[in-house]
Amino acid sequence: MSTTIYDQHYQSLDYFGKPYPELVDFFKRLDRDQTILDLGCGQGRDLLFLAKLGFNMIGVDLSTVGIEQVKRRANQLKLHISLEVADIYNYIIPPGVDIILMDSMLHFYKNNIQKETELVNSLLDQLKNGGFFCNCLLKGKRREMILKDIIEKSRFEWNIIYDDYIDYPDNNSEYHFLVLEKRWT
């Protein structure tokens, strides 16, 4: 695979900092006998934490450097995590995934709205009934409206489990943390 901008960022360990406290608190309340797919897992800031909690973890990222760092850290911590270098836009969710986690993966910039809309639609279609879609998105009225519009137009109904803003002090920013449970109509 070719080098990505993230391969360069990941020369610094923990480039994106620690998991959000609200994300940590949310997952601490869940049954640990679930499989979480962390799409765009990067260096594993969420992935490693959730694996330590006891969740079954699958991490996917385009960055070979990030995935190699996660492998080394998982081995040091004696954690079993399934990892794959792959483009999330072409990724097929494996059977048994209960939760899809996307932390800072969607941006809905002008040039990628269609591509990201197609990705979210594909993920929502592939997510099993009763599964959770968890997304952390940089705060912004327009991008939040785009995501909510995609969800409203999907053919499924959703229980809103969490819908609030969270601080990200490592980057002096605020994120919208949205967790939905899929229901058939």
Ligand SMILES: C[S@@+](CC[C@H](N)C(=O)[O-])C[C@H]1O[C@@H](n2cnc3c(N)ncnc32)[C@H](O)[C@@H]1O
Given for the second form:
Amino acid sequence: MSTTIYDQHYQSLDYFGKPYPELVDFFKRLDRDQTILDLGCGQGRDLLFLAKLGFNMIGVDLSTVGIEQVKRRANQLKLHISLEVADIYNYIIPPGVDIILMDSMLHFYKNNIQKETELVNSLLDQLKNGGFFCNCLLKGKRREMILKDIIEKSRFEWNIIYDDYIDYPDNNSEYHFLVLEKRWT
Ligand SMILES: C[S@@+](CC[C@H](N)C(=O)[O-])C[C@H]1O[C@@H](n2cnc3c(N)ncnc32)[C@H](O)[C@@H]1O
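For the form predicted in complex with the ligand instead of the form predicted alone, what are the coordinates?
Let us now look at the entire complex, which starts with that chain.
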């Protein structure tokens, strides 16, 4: 598989720092007997923390370097995590996933709006009823509107579980942390 820019970034351990405290607090309140799929898990910033909390974790990323690092750290910590180097645009969600997590994965840059919209729609389709879609998006009016629009136009109903901004001091920025529950129909 070809190398990516992230393979270079991940020469530094914990390139994106620690999980956001708000994300930490949120997941600490959930039942641990759930399976979380971290799409674009990178070096396992969220994935390893959530595995330590006791969730069943599945991580997918294009970066072989990232996935190999997560594997090594999971082995050291004796955590059983399912990991795969794969492109999330061709990835089929395995059965049993309760929560889809995407942290800093969607950007909605002009050239990618259609591709990312199709991806989100496909994820919302595949998510089980009662499942959570959790997304951390860099604060920005336009991109937040695009995501809101996708959700509003989806053929499903959603309960808003979390909808607020969280600080990312490492990058002097804020993220919009949105958690939606797919309503039973
Ligand atoms: C900004 S980083 C975020 C990493 C991690 N979610 C975090 O918050 O620490 C984006 C990650 O998405 C991965 N990525 C980008 N496009 C991808 C794709 N099409 N399929 C799988 N992973 C992808 C990159 O390799 C990188 O690890």
